[in-house]
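Take a look at this single chain in structure tokens; it is the form predicted on its own.
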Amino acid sequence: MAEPSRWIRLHRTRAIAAKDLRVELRGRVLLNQVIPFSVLVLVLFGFAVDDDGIAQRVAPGLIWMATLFSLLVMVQRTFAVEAADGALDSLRVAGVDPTVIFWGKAMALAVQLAVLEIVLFAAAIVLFAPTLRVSGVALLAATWIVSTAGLALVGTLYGGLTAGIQGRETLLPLLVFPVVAPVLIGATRAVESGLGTTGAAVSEGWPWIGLLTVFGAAFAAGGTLAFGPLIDD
């Protein structure tokens, strides 16, 4: 009996993530509004710094920062959503695993992230022109999976914890910003070792991606335990 009750929660995971990304496609957030903005606060940052030899140097950052005020954005429209119609409630009561709940929401803004994350690495490498090596493709790649991953668990625990709190929109930035600091740092050091902005080499890229995983799977773990108490209270 334990063999189909797995396909089961992995069936309703997929199915709650794709009714997200189903969402997204037919309001069009992330295209018409979040990566606008994402672009714009880049732009900002670099106008900020106006000077080239600079902002090639802090464009790792100004990528991850972009992503994470692009993160809150994200999480609150998502359980916004769910809390106006009663969706996240309705699931609730008709059975549904907190974890296949996590896990689906969890997967559906990790593909939001992603395709951000790619457009802003672009606007990066059109504005500040950083140096591509060949050698860093591989730990860029790693960065880039790993710190999607850790944002959108932190990102649907938070979100889950908030849903029913007056305020959140306040609230969720003062508990997230704290949290992903680790991956703030990691993956900015990350990035810069792959494409060398800092005079890094490629080689110490990689205890950062350790770090990043650590963070990851603390979370996956933590939002597994967790998620179904705190949208419960």
The other form holds:
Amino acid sequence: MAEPSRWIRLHRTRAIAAKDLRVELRGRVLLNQVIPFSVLVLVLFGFAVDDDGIAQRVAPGLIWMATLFSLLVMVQRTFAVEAADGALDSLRVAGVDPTVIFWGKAMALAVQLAVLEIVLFAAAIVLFAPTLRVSGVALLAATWIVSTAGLALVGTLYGGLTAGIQGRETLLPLLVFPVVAPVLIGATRAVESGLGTTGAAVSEGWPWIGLLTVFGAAFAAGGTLAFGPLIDD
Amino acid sequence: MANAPAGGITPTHDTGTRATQVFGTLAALGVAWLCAFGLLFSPADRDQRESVRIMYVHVPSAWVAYLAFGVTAVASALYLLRSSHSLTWDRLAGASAEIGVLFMGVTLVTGMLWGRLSWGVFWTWDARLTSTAFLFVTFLGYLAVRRLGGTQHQRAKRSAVLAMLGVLEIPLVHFSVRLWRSLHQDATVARIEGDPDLDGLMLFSLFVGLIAFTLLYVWLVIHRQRALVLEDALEAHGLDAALVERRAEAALQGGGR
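The form predicted together with its partner chain, contrasted with the form predicted on its own above:
Next comes the full complex, this chain leading.
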């Protein structure tokens, strides 16, 4: 069978991403369950910290912790949809390249994560009252984009690894959390610099964007290579 | 398959052979030597006094853990890249990872005890410590994935990919923690562990420890790998036996009708 052209692969990737987003738009799981859950996590962190000054200081970290918890829920959801009716196998039988499936699902996950992070960021501003500064907006936006990409790629890769296996609910956090630790560190420090919550200058945040970009690129390459062998068994 | 000896070992035998007996004896002698040198002959440290003796367990077990995970990564890569996809590489990777997790656990516990005695704290957010802990957790996940079930080749493929991703992950964790900590505190560990003036006898004891633990690792991996061969053979045998039984059942029902 001839390799489909790059344009067709791109088209299929977009079709898969659109399919996942359509499933979300019709089911509203992100909107009705995951976003309320993630905001709840922030509120509970507020109870646990129990000090306005400290809460404001650690707000950037709390945003990303809540994002990571939600990431697990979202990854489980995006692969439960595929595993339920053997949809993943049907896609493969239909001749869709695993790499295309990987990128399509990662794109859809990234869009949903990006929405979730905006809500969480706004909620953190309201709950913990860190102040925005104009000079940090570019840094915040860059952090938002590269962290979301990295998390979506890792989530899709490990979600594919545990897709359709009994007991994946408990295994996924054990596999994913060690891997995303660099994102938690990098994104938290970058947002701290962007907001200035720890007195850090905006310029101190930019090296972290470099780290997050390397992370994303590494798992983009890893996922492109490894996703096929993972789901083809 | 059911009656064929798996990997040269018939299921009636244990996993010991002449080679493992030699390795086992050498490892036992090595550990006895290490006890003698580590506990009796080597002197106490000027600053750390008797607590320095933890080093003779801590450093060799760290070395063995890294060696074991290295072997797992290489064996996983060989499984994925060789066109034969031999399960031998997969079992070597699995056996080595189990031993690695064991020794990494020993490394972390002895390290914390030593840290408490020499720095006053069990834990410090140093890049090396943190990435070691992450390596431990990553390979706990690896072992969990190996037990997920499915066919033997499914297990092999999944776990091999996971081991490769671990190779990708650990340098990232290490680098990010280093970047994080470099903004906050000095590398306390590097200062103490980088101490170059180790006494001659202490250095020799440490060397004995490295040899003894490496022999112990080889001995354990060979046994564990052979046990895994037997487990896989038993699984295949059990499936064959069940199939034969079911066929006999069906034939019996067919004959009765």
